[in-house]
Amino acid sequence: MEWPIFQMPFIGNRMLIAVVALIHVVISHGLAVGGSFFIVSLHYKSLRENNKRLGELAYRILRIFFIITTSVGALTGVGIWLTTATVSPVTIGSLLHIFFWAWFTEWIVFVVELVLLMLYYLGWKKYGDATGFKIGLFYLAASWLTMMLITGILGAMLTPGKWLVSGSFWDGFFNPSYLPQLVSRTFLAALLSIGFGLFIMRFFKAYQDQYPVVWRWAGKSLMILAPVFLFGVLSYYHSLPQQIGHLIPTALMTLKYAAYAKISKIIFMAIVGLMVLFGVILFIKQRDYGFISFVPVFLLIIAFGSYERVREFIRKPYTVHNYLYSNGIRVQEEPFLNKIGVSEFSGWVERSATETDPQLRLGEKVFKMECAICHTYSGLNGITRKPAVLQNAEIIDNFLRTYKRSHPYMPPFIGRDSERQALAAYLDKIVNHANAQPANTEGNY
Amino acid sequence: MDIIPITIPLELPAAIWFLKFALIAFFVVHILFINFMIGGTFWTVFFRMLGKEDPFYSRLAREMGNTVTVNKSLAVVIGVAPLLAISLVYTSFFYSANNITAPLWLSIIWLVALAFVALYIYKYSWDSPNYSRRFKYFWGVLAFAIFCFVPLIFLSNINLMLYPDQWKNVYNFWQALWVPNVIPRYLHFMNASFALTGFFAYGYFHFKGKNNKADAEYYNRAQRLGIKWALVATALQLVFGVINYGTLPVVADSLSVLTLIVIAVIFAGVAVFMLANNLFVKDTFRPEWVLVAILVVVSLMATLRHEIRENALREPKKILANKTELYRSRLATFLKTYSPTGEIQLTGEAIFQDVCTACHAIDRKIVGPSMEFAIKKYSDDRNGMIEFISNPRKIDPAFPVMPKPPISGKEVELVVDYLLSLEVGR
């Protein structure tokens, strides 16, 4: 459409966002929110038991947490802005109009969290035990507050359901999945931090005498936290259909989700079982097994990546429910564009079009405007990987005409008949006549 | 100009004056920390090298490095507010420029993350006997090199967004660098970083020295060094400022721009006068006054940039407004005459056409097998066909598994009855 197009070669736009987001989620949950829990807990233990060396070890682990959160963690946070806005400026532009104040509030809490983190870490020696620990508690509270806020904002963005009807932001914020999400995120953060903390601890060999103390505490914590986490995840999956139910009236989505959720639940149960087992071993034997100990944490990260993916999947084919399709076309304008055609607004894709034949060129432009947001050429979700549906121009055209109901998670084809036929011809060329491909089909430039 | 994307048809979430004010005000805070970060990184590397002969420099380098740890993080997190504001106020222009320079624009995240990690390695390997001098310096120099490059990406973007008539010639970051005014602005900015770091050092070591009387000699010397840097770099700004203003495209210039420059120069002159007096004559002016004066200069500069933005975008904004208005009126006219078809009970044939024909035809195989084949198979097994459509399984390896169609049980029956009524395949 009238906004510029970005095509990430090979991995595709969605994977690009997913990579940045997952790194950020792991660091913000595991090292910031969870990290504050891990360090403050050890700090508390060291004060209560008057164990100075445990405090010193906690400080050294905090240093690593501090380094990673304030570099990669903070930058990937900003990176989500830059990346999503580049991939779909009209989406982020629209969301920004809608959610500005929520994000502005979030930003204020972020600044507060960062300042407290710096006071806590950089002032560890200066402020002494009593004041330092208090700052730590405030840091823990602030970083959890950021999570509490963001969970609601994400919820409001993804399932604005009631909010669209009632106009109250809080209906979107406290949506049915809010509490389950907050619980599972909170406990995920704690679990991840224990995994990361124990892993980092092993690099401080000078404090080996303190390892058993930490292991014992970590084991006990795992045994308590992991089941609560599982409870949060399961109630999250339980709460989702309520939302999908009234948002997406297509049975297919619910079905796909149900099949997915079933497998996903089993995987989470297995991982949590593994973590409890690991906790028992830590608690009783007070030793860990090097890299093997990190396996449950690693699995947990992967499983949580797919948990986030479900969240994203729910809003297809929209980015703002019933207002904006994933490819940036406003739902309201669909019939209008069907009449006048999308190529009326193809200034940006005209710049990067490489085809010379007029029909193929038109098809290429339509592809970039409507499909390229999710589909690469031969990379992830690439069109050349779907030969069954894209056999020849006639079958493709037929598919484009009718997939709206068979593939409800894809935005429908929008445009004039001539544009659809051109798109079919272009897809046919790319998929079935690979040799004729232009040299530069990946990339934007 | 014809590719400026039309305005997003949603209300701004706040008054435009508020957003513009937030943009300028938070940008000032952001850019100050950025300046301190860049200049501070240079100091911590450069003075550490001098520290070989004079322990004063060694200590100075270390303390400056500690301020960078804080300043760099504040710089990033505070930068989010102006980023949000500029995205709202100049949506069509800002995002378009970002798109043109996209790979480099996105690389900012990873470059800055790398620079921050490098700074930590630099800082925490300082006293370690395990690493060579070369290793230690490498990380500091790397961070500084990245800090020298990243502003170029920002400036090329923020400059490109002002001149939509250039978009037709500029396809990437490297071309965007040569749009008028980018390089002069860059030089002006980098020198400002050195000047402001001088002012920062002056203020920082002054206030630290107040609580640390025992070390008066060190703090005194550090302050004076800050003053010297501030003086020299601010004086140099006269040269860089003239080049910057001289290469400013005519459309962006105006009387208000010139007026702001004159006021800024006056305030900078006052700050320089106070500094020179404190350094060469007698410590008569309190540092607070000097810092306020220079803060005024920075705020004026940010306001000036805003004036330049508004000037340069005056015509493009008109074009955009016309374009948007034209689109909206066409859309409104269309929607007046358009009435969507309501919910009607579809016949089996209509459902088949709507849902199934993406993959199936009656008389030939497409993605899935022909209906002639299916009708033959299920001619005496209506329930079998209903069961299969309701819960498709993989049967023939030659075809991809059929997705479950998004229709109700009643609709499945309608389709089946329609198919089985056809006089084909028997």
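Just so it is clear, the structure is predicted and the values come from calculations on it, not from any experiment. By rigid core we mean the largest C-alpha set that fits within 1.5 Å across both forms. Residue numbers count along the first chain shown, from 1. Compared with the form predicted on its own:
Shown in the overlay between these two forms, fitted on the rigid core, is a CA shift at V26 smaller than 2 Å.
A movement of the C-alpha atom of Q332 reaching 2 angstroms or beyond is seen between these two forms when the two forms are aligned on their rigid core. In the core-superposed comparison between these two forms, W101 has its Cα shifted by at least 2 Å.
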The other form holds:
Amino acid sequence: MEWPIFQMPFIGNRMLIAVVALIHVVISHGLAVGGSFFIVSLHYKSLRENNKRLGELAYRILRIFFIITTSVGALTGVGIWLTTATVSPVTIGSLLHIFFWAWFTEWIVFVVELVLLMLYYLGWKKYGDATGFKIGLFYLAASWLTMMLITGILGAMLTPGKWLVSGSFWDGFFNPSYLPQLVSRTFLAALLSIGFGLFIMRFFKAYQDQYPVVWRWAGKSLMILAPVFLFGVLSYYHSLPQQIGHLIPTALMTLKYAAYAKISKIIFMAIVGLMVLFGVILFIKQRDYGFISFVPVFLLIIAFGSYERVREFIRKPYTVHNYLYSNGIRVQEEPFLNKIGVSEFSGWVERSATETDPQLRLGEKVFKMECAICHTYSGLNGITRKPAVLQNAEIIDNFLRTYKRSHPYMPPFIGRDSERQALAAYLDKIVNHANAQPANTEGNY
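Provide the structure of the form predicted on its own, given the form predicted in complex with the partner chain shown above.
No partner chains or extra molecules come along with it, only the chain itself.
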């Protein structure tokens, strides 16, 4: 209500953010945070064993990590800010207000991380073994520190804990899920880096004599890291309040297939088990049999995607739990807006409304203010794809009054009765009347 409202055509706002964010977090975890662990570990091993060929191989893998993190990783990092600030400016503004100094510190550390990465890569052969390795250690520390800072903010969005009462920065940052999430992310990053490293290594055929050395080290690392990652994930989910945890089945399998959520959990456990098995094979046989060079990174990306989807979904209907609804309305504003109505603050959507009938125009404005953050018209999660629920104006109005029982992940309808009835009439027209959808229904409002 305080900002222009944006809706991404067809794929919707959620998928827009999800695509950009998943690409970024896979790169930031696997090639930056985890990548620093992978490269520095091989660097140390090459120095300890006086194995210059291994050091050369590590340097060439670092080159790939360097190029991807400073191009795609950096661009998608900016992309996350652009998409989230465009789609949900109230959320980003609130988080900046609450965690200004954490984000300010993270930006400084991120710049330091990039400088150290450039020094580490560009000065690998220039500064000598001892100095170069020290730069690598500082790069590793800075990379992990950025994740440590961001995790506090991400955790507060889901489990703000005492912050809701105290308003203390420290209560929000060191929230109930902070430590378990930091552990799981740290070890997932290390696992991803091994997966990426084994895959990229296969392209450097000139260093096949070093493959067994890397395979044996990677195997031992997988056997250690995978169980700790599983422990971190289980600890994370046990740290969640019950009212959040009950949404996990829907997050894993969608509402339609929530009853089959156990299958998804079994698959996740199987992926972790396979990481351990691959570790045993690599450690004992010192061979990857071809498929181990690409299967781990593929499976870990799937596991990471599921992890991130669950984390994002179970936060619903909020972007900051019990503080801010996903449509940008603050929880404390709900009683006031139910009394006075949300349409009193519809200046941004008033000029883009296309309906001429007063009731339908009111319903269109309410839809754009409360629903368009998650729903498109006919694309992903489109309202025209839900005719069984939105059968007619009377049924829709009843649904809007009662849907919290069946759809607890949706924000409650907020506004006057007349606004709810207008929204019902508008949805009825869009969903149930052919050719009723206005020409300019999606885009920037």
